[in-house]
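Below you'll find only one chain, the form predicted alone, shown as structure tokens.
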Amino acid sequence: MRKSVLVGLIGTGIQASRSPAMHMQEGDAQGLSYLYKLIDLTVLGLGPAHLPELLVSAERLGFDGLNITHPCKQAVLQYLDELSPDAKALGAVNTVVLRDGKRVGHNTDWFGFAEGFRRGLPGAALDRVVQFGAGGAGSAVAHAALTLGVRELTLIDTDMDRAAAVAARIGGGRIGGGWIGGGRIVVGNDPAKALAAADGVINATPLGMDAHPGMAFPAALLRPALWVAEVVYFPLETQLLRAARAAGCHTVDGGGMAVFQAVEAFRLFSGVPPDAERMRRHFLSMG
């Protein structure tokens, strides 16, 4: 009898997500009966305040876990029983395992971004990087940027207090057995000045998603010497990436982060080691 795995994704505007197909195809290849459901807050007319009800419903229905995306990665923290070291240090959760009556939060986003960046922009200059967005994804991406070797990361967010909190948390946090930060993150409020001196820019905001069109900064600030990394992957071709390519920038889309965060989430949900390359090929086959 095939082992059954039931999981879902909670977030807003997620109808274009490739996670269900990616997880279920890998589950089938592993001999699992694997079902992945979308729990789209936009479709349901709900918001982050409804997370307690959704978590209880998932437990009662026998879910093995949930992926969490915008705008719930930080809001979900207060409703969990335990956090992995990474999730605790980053203050954001994108994967919740429901097992033995407990809700355990994990963060696989930072690994996903780091692995996607290594593959998509090998050898990129990392002296000065600007990151837009300090929310749930932004916290994980900031950590990933430091692990990749960024010497100075300027963090820009519409909420400067939130950006300052991420800078303080990542600068003094202990993740994966080692200390990171060391004053390498600064909070900025002048995109033009920061980008003029930068080697690259990361969009860690939801801007560019189908449900949140637009860009975090004016396209006129792009220049050929600037590399551009995106975390949004639905759509895979965002307004930022189109503008960056038109400006002659080297770019990496959000697909790598989507794949490699899913690889680790699959393992956490099922207890079965996935085939990362097979999951990546399936993701790319979806166009």
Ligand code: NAD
The other form holds:
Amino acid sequence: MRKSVLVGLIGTGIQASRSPAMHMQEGDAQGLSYLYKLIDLTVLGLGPAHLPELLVSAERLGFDGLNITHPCKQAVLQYLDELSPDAKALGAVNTVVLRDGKRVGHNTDWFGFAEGFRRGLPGAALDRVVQFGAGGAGSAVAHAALTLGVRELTLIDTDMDRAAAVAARIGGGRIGGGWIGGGRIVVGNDPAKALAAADGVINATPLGMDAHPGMAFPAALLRPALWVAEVVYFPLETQLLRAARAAGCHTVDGGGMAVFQAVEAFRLFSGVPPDAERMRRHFLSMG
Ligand code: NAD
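In place of the form predicted alone, output the structure of the form predicted in complex with the named molecule.
Now the full complex is given, and it begins with the chain already shown.
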């Protein structure tokens, strides 16, 4: 009999998620009986307060794990038995493994960005990088940037307190005085100045989504030597990426982060190493 894997995704408004298709197709290809269910809080009329009940139900029904998305990535922390070092550093969980009566929280979002970046922009200069957006995705991306070896990350968010808090958490440094996180993350508020000295720029704001058109900074600040990494993946081709290509920049889209967070979650749930390229091709084929 084929080994079975039962997992799900908890979050609000997740009907368009590509995770079920990505996981189940790879499961099939690996000879697993792999079922990935959407547990959509919007459809169920539930909220983060129902997490304890949903976790107990999943355990009783024999789930092997759960992906967790907005608005539950922080809320779920208090109901877990253990956290991976990355989940602890980020204070956010997107993958819970349910095994031997224990709930272990992981964060594969940062790995998703890092792996997508490594493959999309191999050999990119990492001395000075500017990142716009310090929300949920931004926090994972900042962790990925430091892990990739960025020497100085300038974090710009319209909410400067948010940027400062992320810098302090990810870098473990003090808030105040400008330099934060062992000197590797600095909170910025002057995009023109920061971009003029940068090797690359990352968009981790929602700008570029259909619901949030636009860019976080003027296209005139782009130049060919600046690489551009995007986190938005609905749509894959954003205004920023179009402007960056027109300006001659090397670019990487937000698809890599979406695919490789799923690749790592698949491995954690099933114990089987997935074929990352196959999952990526499948993701792209979904349009
Ligand atoms: P969020 O609301 O938690 O954070 C967004 C942050 O951007 C906020 O702190 C906001 O103040 C800041 N911001 C908005 N406009 C700005 C501007 N002009 N300049 C500077 N900062 C600005 O959102 P999130 O959950 O972090 O998601 C951000 C985007 O990342 C969304 O489009 C989401 O779809 C995408 N995302 C992609 C992946 C992926 O796998 N590729 C994963 C998670 C999120």
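Positions refer to the first chain, counted from 1. Note that this is a predicted model, so its numbers are computed, not measured.
- Comparing the rigid parts between these two forms, the hinge falls at A258 out of the candidates A258, L54, G135, A198.
- A rigid-body turn of 24° separates the smaller part from the larger between these two forms.
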